[in-house]
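The chain that follows stands alone, in the form predicted alone, written as structure tokens.
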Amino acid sequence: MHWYLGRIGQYALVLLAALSLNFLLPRAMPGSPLRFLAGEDVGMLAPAQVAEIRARYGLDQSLGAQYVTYLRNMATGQWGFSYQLGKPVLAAIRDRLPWTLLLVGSSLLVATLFGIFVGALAAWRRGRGLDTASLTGAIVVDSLPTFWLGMILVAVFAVELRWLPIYGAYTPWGPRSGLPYLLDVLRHLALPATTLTLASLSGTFLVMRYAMLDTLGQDYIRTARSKGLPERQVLVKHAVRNALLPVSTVVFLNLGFLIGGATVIETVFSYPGVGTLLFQAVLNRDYPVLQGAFFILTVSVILANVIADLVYPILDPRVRGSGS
């Protein structure tokens, strides 16, 4: 209990500090967002017009009220609204938020269950044609940027060949409803999901393939050989179960970063989903969506730190039982 206690204490912490800094980010950067707010004419007002904007918006009061204010609106919920889009934000990220966990959950499904196959084989194989081509393509394909690798499979699949769309998350005059509007959907999807598959994908694979060669060394994986069980049993029965510990906390953590992680590819592929209204909410010193965006960020990599923390104990008794 103690210790729960003190990791709920220390993910408190982190909350803080993280809100602290995506208040103060936001106003550190080059630029006003008067601007987007009374238009390209801003130059043009008279100063109580623009002071009456600052006021409006809450422009006009000292950094310490402001942050005063972020931290009580961040708690209640009450997230204001978008200078660019004239709407809640709350309602402008519950828009987005579909298509970012649509890409995100399908491109962690594909990269967990590939890794960890891959990864187990690989490692049974140790020093082989399998174990050396698989170890050395997630090294190479880790090493690449992921925008680089997006702009690749653009150029490949959608340029080149024509297979599947460049951009959104359906045809705008497309079905709408159906099957066909299902398929639509996969087909937009297929790119940048595939492109965050590649990008997490080498993690899962290098710790299964590590934690697999550490438990095929193990006195259990020993005494099973020598009970004369047959490989395939070893392998999945005894090996692969005690090599999935470490993969879990991996795949947890993986699930919050990659949820900040699609921004990149949200943007190279224009997918409609948080990462996206991320990054038009920078160009535009939109400070409300920027605040409400990075907070579900974090907010995301904090709850996949805690579920990982309460999950491993279940799946590994020893530190359960140890207090560690």
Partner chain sequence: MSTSGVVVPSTAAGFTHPRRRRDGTVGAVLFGTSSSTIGTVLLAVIVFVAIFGTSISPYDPRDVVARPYLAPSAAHWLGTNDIGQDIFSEILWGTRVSLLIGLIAATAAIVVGTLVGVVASLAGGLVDQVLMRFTDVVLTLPFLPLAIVLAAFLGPSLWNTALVIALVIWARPARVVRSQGLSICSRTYVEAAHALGGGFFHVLRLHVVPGVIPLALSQFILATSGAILTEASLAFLGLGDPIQKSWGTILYYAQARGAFLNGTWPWWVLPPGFLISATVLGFALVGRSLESVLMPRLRQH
The other form holds:
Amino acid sequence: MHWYLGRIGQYALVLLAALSLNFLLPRAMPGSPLRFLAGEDVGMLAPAQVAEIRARYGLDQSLGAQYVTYLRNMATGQWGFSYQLGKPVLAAIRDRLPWTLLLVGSSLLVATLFGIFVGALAAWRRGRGLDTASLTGAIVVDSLPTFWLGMILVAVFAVELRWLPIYGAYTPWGPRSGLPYLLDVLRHLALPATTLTLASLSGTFLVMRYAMLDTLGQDYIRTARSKGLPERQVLVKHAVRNALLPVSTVVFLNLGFLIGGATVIETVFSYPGVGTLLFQAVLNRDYPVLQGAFFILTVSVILANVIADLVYPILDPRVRGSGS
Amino acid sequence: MSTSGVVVPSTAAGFTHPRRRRDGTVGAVLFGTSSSTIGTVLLAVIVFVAIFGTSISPYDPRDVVARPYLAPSAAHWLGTNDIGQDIFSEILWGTRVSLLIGLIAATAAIVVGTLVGVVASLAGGLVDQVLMRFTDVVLTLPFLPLAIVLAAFLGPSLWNTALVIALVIWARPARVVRSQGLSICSRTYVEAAHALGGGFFHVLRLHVVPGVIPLALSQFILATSGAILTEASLAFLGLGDPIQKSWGTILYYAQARGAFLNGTWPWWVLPPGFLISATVLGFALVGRSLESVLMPRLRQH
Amino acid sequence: MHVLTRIAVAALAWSLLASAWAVNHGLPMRMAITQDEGTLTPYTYQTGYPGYELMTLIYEQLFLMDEDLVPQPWLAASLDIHDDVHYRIELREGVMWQDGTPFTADDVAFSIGYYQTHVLGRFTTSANKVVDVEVASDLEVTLTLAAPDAGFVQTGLADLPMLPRHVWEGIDEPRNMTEAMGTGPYRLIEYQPEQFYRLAANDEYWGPEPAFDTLIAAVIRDETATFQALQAGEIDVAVRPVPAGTVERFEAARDIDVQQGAGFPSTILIMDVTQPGLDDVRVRQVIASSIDYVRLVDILLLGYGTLGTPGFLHPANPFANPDTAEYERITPEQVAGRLGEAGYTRGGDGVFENADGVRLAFEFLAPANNPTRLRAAELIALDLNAAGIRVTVRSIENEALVQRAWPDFDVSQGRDFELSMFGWSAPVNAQANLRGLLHSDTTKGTLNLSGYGDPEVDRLTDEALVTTDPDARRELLYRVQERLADDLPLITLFYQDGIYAYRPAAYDGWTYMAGQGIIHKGSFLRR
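Switching from the form predicted alone: structure of the form predicted together with the partner chain?
Complete assembly follows, chain above in first position.
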């Protein structure tokens, strides 16, 4: 119980610090959101009109006053109105979050399953062809720049071969329900998800392989083997199950990072996720959206940490025993 | 692969080392296995190009030497870019900038990370708490906006790009070094040294620093490859310094000025990407080799 | 069994083909736009181009600029101007709002008043010129201006979108307006922020028949993705101009057509004329004369561009002075002579300096996210460094650059740069807004980023503003351009040609509007 309290306190601290930075960093940026508030022809406004706009959006208050307002608003769910999108920040994020979750979730799922499977197999066949090949593959894939790989995939599969669409999450004029819509979404998902999967593949694989090797060296595996249990059963029932422990932690930690990290991939594929929303908000100095998106990202990282903390004791009886 | 912000835990799950051909530590790290040999050769080539690239390049990559968008030819091995500069020469010159940014950023990050980690593990208590909470905050911060703010605030330049990268990557080495430091401190002989009245600096110098240095070194190598990837990503998003010719900025211009539209990407986009990969791969292979040689505990795998 | 399978396969293939054909013919016009444009109302659209064009497919103006930049009556049927300030407007009969309510003079009066009380950049500025609105009948209204304004038809009547009074009357915060409804040829059917707009033809439209049953405006932020999508047949037209390096490929493609014409957006070099060194007109002239403009257009734009004119206005602009069409070019030897007269000699490092220790070494800002301007800066730096003027290109993020060159978009707050790449959008040129560019009074010269001041230019531009006689006005603007070409507070580098690509199989009724391109209302109507 005490352990949980400590963790909660720690996350609260991280949250507050991140919130404060969220507030300060956008305001430290050079450049002004005025153009995005008053339209492109802001230069034609008289200074009095500019002042009126600043006042309407609270930009004329002191930083301290703006900070207090900001904290209160974040706490009460009033995340403000986007300067640029003509809608509340929460609505903008709600529109985008499902796409990011779809992209990140599917990539993480494939990467995790694949990583666990190949990692277990590689450890089992340690030192042989498959092990060496997958290790080499993991390290080589790890060395590729993500955005570069994404660009090449677009050039080859979308532009030259025309197998898959180039941008977006679905065809705007296409079907909007049923199986055709699902297929359309999957076709749009294929390239960005492949890129992101490759990006997160090696982490799970390496941890799984390492954990498997560790487990396979343990006494109880030897005992099981000496009892004459079939190799497959030893492997699946004992070794894999125990090796999954450290992997689960890595998976949830990866999740948090992936949500933010998908930004580059979403940019390459013009995928309408939180990442592109955030990047555009940064370019446009759309403070409310920027803060909202920042906040969501911070929360998701913390959430992933919390889940990892919660899942670990469930999976590992030893921790559960000492924790309660 | 580096999705910005995604830091895949660099675990010690390296290659297996069935036969070590050399006994000397340096030799073992660089040429102990076939994979480390590949890494060493890759790095040697890249470093050679970084040092001598500007002298062996056929043109000054800042000069307009031909028509724009030329395909590869005997005069221009990788063709020309959007304003008629020689792409091959650009890449040779860019090697130095990319490598330099990576090394500077990694050095800064490791120095800060090691300091924080060592101090936290040795001092313990409140200092440890404060430093680690701060480290957690940095780890939690969304990477990209932090980078753009810093880049926009500082203004793009080679040093600032390196600084921005260092600021976002120092936290992980700090955590790793701290746990190593903690495990050293808890060992009996250190406790004994404390008990015998050995001062803070005495313990630091005699036990902690020698125990941490190898780890910091391997973290440094991994950080360098991470920094090189990050520089390329930043440059691609238009957040690097486009005036400096690095591999990342070559890719930025290629993407922004139509390499994927007019079919010039095979010789304009592929080579810088391959070079980035080769460099990262070289660092990764050597880094893993170093890890497994210096940390015997891991050798069993 | 085998035969049956074959028949089934054939039937399936045939039905697929047939449905593909059918779908192809029912396909909407698919247009790629550059960014989100809000809810497509006058207060929520984002960009002057293409946002304004898209928004005015729904909300219409009293006048419409035609392809040759001549305002034509649109919602207005006729216009009489008395005493230079009284604009009596007869409205077109039978115009309906899209909800079936008739459009009347009351709506006109309401719109002007609304723009005056609800601040929005250019609309408020135009509306504020009106001091009195008199509604004579449902179809007749008279606007009275505070002072004569030669450009009012273009910048006012042809610019202000009319608002339906019965909808907007209760709207206090127009930026939160989500419902787009006007008199225009298209209705907004669906809007997915940052993704696409779906517009449908307004069957009750009073004017020419809309060209498309359905128009999809899809947001594709990335230039490369946009033209990749055009190549792959995922879209039919792009509002972006085709990048120079791609034109050849598109011209060769059988299923893509390309239209080329004058482009009014300008790329310029601005100088802070209050800085030591740059405050000397002779130094500025040497800078302007040392730049290889031909190479800029040739290399950077691959020839698809027009050389910048010292008088700023594009040669295709009716007000452009043919005598200020070209920059003088000088050799490096002449540079030494010219700068010698100004008191500068070459220092040890080849950089010119004078006896007071003023070195001709400048920081040259270029926006990091605009590759064309970055490349232009690189090329210009090569020219100027060769001439002995040390120029260090520094790339800075675009918003940061604007903040230094134009703090808070208010020139009275000064400036913090020496040389900088910059550019003005098409309207500055189309409206020949030399007063904004050059007037020393910061409330009038709102675009005067160089800190330039000249009493003669002030007088000429003030006079041109109130001169409604076209010939007299042109004469005044000619003189302003001559002053500009002599004083050079800014150097116009080039005008990128507008090159637009589309799939003619989908629609080939696109027409080119001078300085703007193929995306303007005329292209969206059958005529």
